[in-house]
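One chain is shown next in structure tokens, namely the form predicted alone.
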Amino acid sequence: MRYIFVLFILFSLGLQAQDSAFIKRIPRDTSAMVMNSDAIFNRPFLVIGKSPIAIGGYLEANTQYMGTDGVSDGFSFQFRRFTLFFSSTISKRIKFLSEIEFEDGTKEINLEYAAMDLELHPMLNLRGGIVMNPIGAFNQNHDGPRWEFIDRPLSATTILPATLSNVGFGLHGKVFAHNMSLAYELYFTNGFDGKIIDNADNRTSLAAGKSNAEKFEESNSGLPMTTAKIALKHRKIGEIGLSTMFGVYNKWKMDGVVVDAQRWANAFAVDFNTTIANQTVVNGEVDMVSVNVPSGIAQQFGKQQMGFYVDVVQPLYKGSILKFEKAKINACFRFEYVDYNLGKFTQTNGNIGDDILAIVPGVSFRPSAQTVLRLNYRYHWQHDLLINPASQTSGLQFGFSTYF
């Protein structure tokens, strides 16, 4: 039934598309000092007539040919995600936004966001519902059309579990002064579950721990998880953000009886972005995780993890291309590293492996600001637990992403 509902909406939009007065696009705000915390609302929406509801979305699709140590599974097409978002201004200071994502066709269907904002003051706003945990920049600002790369950063998706959202409530706000803006967010939500250390990856994984099917109904630990972020932006320099997330992930009490110690999972992230000489965009993120792993568990489950990525995007041409009046061609490069286990073997005191180092050069073509065609070459080296010679994976990826 839900698919019929979605198709009906899209069909209705198609029928009305001929009347430009009936359907109006709300463009992204490019004049204000927009920060990562604004990304959830700063999207292109369509308003239908005088309806209080605006609709938008994006999709991502690509093809790739990848191989590891000379062995390849061949050529594949991938439909990675299709996302719909709906927003409504209920009254002058009450807003609602929801986001539904279909991943890998319909393999996974997730309600990623569904929250109401009550604006009391620029520095004091209440938000409740299914909220996006503001850990790192990518989790807040992850829409495919905003990125020149087909793959999402490893550190943001496998060290931190982007995209991560939970049911809860909290506060957020922003203040401006001259060329500066300061923003904060603070949320209390349900958290992870025991899959952090009981998963098919056979390693410590916050990403595995976010998949609790009951996380929108109850907290696995009976305690709230806290996520907090503060970010500072200078109009001419860029933005830097500091964020943290912590909470108990295990079921330590059953029917009022304590059955285990409280085991904490903690994360910390530093993110930044800047523009050099008004054209070269540099952004990145450093992510760190520590988990209270039960004693006696296999050493492949790390107590500490870390990762980072740095993206550089250099415009090569801006102007008219094939009748696209404001087209852009960009060169891009990503350098990223993740270490899933920063520990040492107790028997030998030698370092434990399980890390990936990757480089991703590429080129992108933007016929408009809302659409990007991407060609990436990915090459990464991966060490196993014993730090044997690294396996090498490489290949070409070509795809597109667009708002609609």
Given for the second form:
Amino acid sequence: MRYIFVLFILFSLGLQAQDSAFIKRIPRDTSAMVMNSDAIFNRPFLVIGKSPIAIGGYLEANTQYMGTDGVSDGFSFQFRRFTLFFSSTISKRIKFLSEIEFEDGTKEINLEYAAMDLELHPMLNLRGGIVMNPIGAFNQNHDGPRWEFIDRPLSATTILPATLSNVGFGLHGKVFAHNMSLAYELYFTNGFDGKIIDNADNRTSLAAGKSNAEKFEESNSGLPMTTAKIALKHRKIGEIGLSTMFGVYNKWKMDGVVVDAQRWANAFAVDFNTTIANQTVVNGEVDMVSVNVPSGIAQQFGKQQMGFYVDVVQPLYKGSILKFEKAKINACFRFEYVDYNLGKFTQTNGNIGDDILAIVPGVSFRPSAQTVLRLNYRYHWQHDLLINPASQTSGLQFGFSTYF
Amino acid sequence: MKKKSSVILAILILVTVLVSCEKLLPTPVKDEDVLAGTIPGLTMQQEKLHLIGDAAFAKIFTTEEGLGPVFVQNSCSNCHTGNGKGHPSNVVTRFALVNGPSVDYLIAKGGPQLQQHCINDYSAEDLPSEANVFTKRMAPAIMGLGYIAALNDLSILANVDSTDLNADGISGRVNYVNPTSFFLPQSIHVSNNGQYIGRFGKKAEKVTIQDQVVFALKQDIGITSDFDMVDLYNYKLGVYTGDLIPDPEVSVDFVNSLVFYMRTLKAPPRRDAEDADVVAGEKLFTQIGCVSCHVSTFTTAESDIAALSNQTFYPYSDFLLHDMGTALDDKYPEGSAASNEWRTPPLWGLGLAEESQGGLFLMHDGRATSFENAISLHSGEAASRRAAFIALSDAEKAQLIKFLKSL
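Which structure goes with the form predicted together with its partner chain, now that we have seen the form predicted alone?
Every component of the complex follows; first up is the chain already shown.
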């Protein structure tokens, strides 16, 4: 059924596309005062005729040739993501947006976002439904065509669980003054489940704890998870965001009977982005997680984790290439590190490993602002828990991502 | 024209980069530097079965798959990291109530092994108050086990000298143990009034790899199999308070794939065998009598795996029990093995231990952090060998240790 639905959407688009006057493209707002918190609405949309609904989406696919310690399974072609957005302005101050994502073909189909915004005041908007938890920047601003890298940042996806959305309600707002804007978000949502520690990843993992199929029906812990973010942007300097997320993840009470201690999962993130000399874009995020893990397995699974990434994108050429009038060629470089288990072995007082350090140089070609072709070379060093000599993984990735 | 050339150039660069992918991969790790890989001579089908077993060995068990309810680790590979020896953070604790010759493994109180971890909503075990003996054991390396499993019992018996008839101070003996209910004797096994020679485990308490796998699945991970259908439970919560996952939690095939994996892991490779110091070190090793227990060479019998048949291998062990003196006496007897007796551990792979176990942790519980330290703990039957080592010059000691690192 879902395939038919998708085909229908695609077929409809194909038919409508024949009449270009009938379809209006609403481009992304690229003004300097757009913040990460605006990312979900600040996407290119297509409006069909006089329909109140705007649609959009993106897809990304790539090929890669990777190997670890000299052993490779050869080439793989990957269809990573196909995402559809639907938005509607219900009235002047009521908006609706939804996002459906197909990952790895149809292996995972997620309703990633479906929320209504009700504006009471620019500083006071109500939002409810399935909302994107505003932890870090990547979780809010993760569309493939915006990034010069094929892989998503490890820190954002494996320390924090991007992309993370949950059902809940909250507030957000934004205020402008001079060259600055200040935004806040505060949501109460359902949270994680016990898979944070009971998972096949063999480590504490917020990402594993978000897969609970019932998370849109009930909170596993019976308590809300809180996510809050405050971000400040200066038109000439850049943006910095501070965010936190905390909640009880385990089922500590059953049928009114307390069966376990309340176990908390807490996350804190600092994100920033800036443009140096009007050219070089620097974008990064530092993520920290602490989880109350049962004491017996805390040493192996990890109570505290941290990670960060820094992306630098340097335009090399802007202008007409192959008759693409506003094409761009960028050089890019990512440096990232994640440590899944901060601490020391009590038995030996030696450091606990389980970490990855990676560098990703690359080149991207943007025939238009909405489409990117990417060539990345990834090299990473991974230590096991015991800090034995690092295994080395590297390889080439080539792919594209585009809004439509 | 200029643009066309640029495009062609860009495409050529791209194609060149893609074609040279192999060059951009990390350098392969030398086969001799890792505790992984198969024994030579396997068929393609056997190689594939080995990989299936490899995946089973690395499998992380979760609550939904039957982990626990109490457990030590959630996978085989978490204790035997990289197929190597364990780490002090992963030792198992065994306990018993020992009263003179009487040994009660306190099965009804959660014995013989402590499971200090538990799944959600359950309680981890505590040491029962009745226990008066505790021992800690570190995981052994699992390389080359197929060769040991393919030995004829007679090859092991050939080195037995339980009354020290040759007066060399060494009196190795076998540990005869009661076989498990699923043990199927083969032509290599010699019965002794219904008991069989143990050749695996720190005290040679397991006859076959399968015995060890079934035991570890249950006692270490809390996983039941067709060979042992009764789940672990915390005795303080009551019998049958298991994990509520239907038993068996893994199939016969799963167990067999693990056994096949371990049978077909290659023996740890030698390195620098021609180095002058290594050669000199090996001579010293023989001269001071280490080889009385750490026997270098064995030959396998016929095996159902052709690549294991009639193969000469170099474990540096006699697989016999020896009195190792008071310093290593853990007060914990197993089968006919007294508490001060330990099976001679194979020395192969010793040189790769440090880079597979996050440091150097030797002896049964990892207490020794250097080769000198490990040798100094040898006592009992091995006291004269320890003394001989101490009497060596510093240069000779260095040569002997270099030899050990080459194994």
